[in-house]
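First comes one chain, alone, set out as structure tokens in the form predicted on its own.
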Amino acid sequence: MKYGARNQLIGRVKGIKQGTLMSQVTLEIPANSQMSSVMTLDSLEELGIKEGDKVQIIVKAVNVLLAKD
């Protein structure tokens, strides 16, 4: 599948949090870092998304934003 996005990342499922309508997904990427996505629950069900599944990673913002005191 291709998709416009150039941010691509190859990761790692380290932990699934599931509330009432949405799931976090923690996600292990290279470097040692982590990141995080958010998706309801049908698309964690849809895409099949387990702990320990390698997944990758698409990126795409309007904005990304840095601050400093």
Second form
There are 6 protein chains.
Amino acid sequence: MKYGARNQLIGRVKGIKQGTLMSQVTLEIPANSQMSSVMTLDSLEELGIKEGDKVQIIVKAVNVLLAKD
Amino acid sequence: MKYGARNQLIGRVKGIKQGTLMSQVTLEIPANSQMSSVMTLDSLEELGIKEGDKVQIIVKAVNVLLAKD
Amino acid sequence: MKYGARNQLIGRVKGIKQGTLMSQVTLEIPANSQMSSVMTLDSLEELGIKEGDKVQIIVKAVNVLLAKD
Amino acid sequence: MKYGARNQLIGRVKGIKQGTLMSQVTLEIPANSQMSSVMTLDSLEELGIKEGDKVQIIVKAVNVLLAKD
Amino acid sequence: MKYGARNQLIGRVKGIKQGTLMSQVTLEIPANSQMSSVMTLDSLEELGIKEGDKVQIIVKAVNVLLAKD
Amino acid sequence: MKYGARNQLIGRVKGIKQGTLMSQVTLEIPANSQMSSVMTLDSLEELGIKEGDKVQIIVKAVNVLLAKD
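Switching forms now, from the form predicted on its own to the form predicted in complex with a further copy of the same chain, please provide the structure.
Up next: the whole complex, starting with the chain shown before.
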């Protein structure tokens, strides 16, 4: 599968928190870094992931903000 | 500085492409991974970054999509 | 492939416009409706699409705005 | 009303789920397709929609991701 | 018209820059503040705005990042 | 700190609502206007804000929608 997005990383599911409507997935990426994704519970269920699963992390470049001091 | 975003990584500017109105910044993050940010040329100028600079990469978790096969 | 996004439609590439850095892809979806995606030229090239190709259209529900009069 | 967004579809409200802070609206669009929008409960209330209502669905093209296999 | 978004401001078009594919609209909001919107040239044309026009500025709350030192 | 974003306003925290997983922060900006940000409870905690605090509001221009009648 190919994606029209500049940011494509591989991560491992480290934790899943379920809210009333939304869910938050914490991911381990290489070099001990961490990322997170928020999606609906419906999407989480459809995605069918559990702790330890390998997932693709996709972010469009327009949604990446840079800061510098 | 603290940010209300789940994804905060440190990257190094690897390349900058300037279009007519927009610009695209390629970033090296640990473990030989790569990320990209697209912003206006005005924002690029205000940010004042050049190749090799260390920058903060910020992405809100709602803008992170997960995929799994 | 499964996606952590509520909006997943199938479309056909109807037109591709290339700018200096960005590109704009127009898509036909069923019932004579039309959608569009903007991505970098780099992402367009990596995606490798051409007119007539069938593609998956993915939008996270948080990026969908509703209006009503 | 005119919008500065490439994606403008007409949908009908099929279901509304209310969480603690957020809400999720499911929409029917032509050809038996379905879309969803996530917004705050405050926005849902202000929008004042109920099942069966016709609404305008607006998505900026930069938030549309394409995938192809 | 009602919108499912928490951020709705009124602005006046102060400047329009046209790129090859994208455009950038600068807006004056009360108290001498300034905002900007980036959209495709196609959307700009459809919107039909010119300097001095009053426009509605809409931003979903999930796309608003807070920072604090 | 410098940001690669066209929209940077200063606001004062007026109210914080906490959901199960997400939170919603209402902000006062000059001229009696109001903005809102939605983030995870984790991000809210990390940000460490309370009513009355001055915060920086950052929005990328691609996430700003214009409407005109």
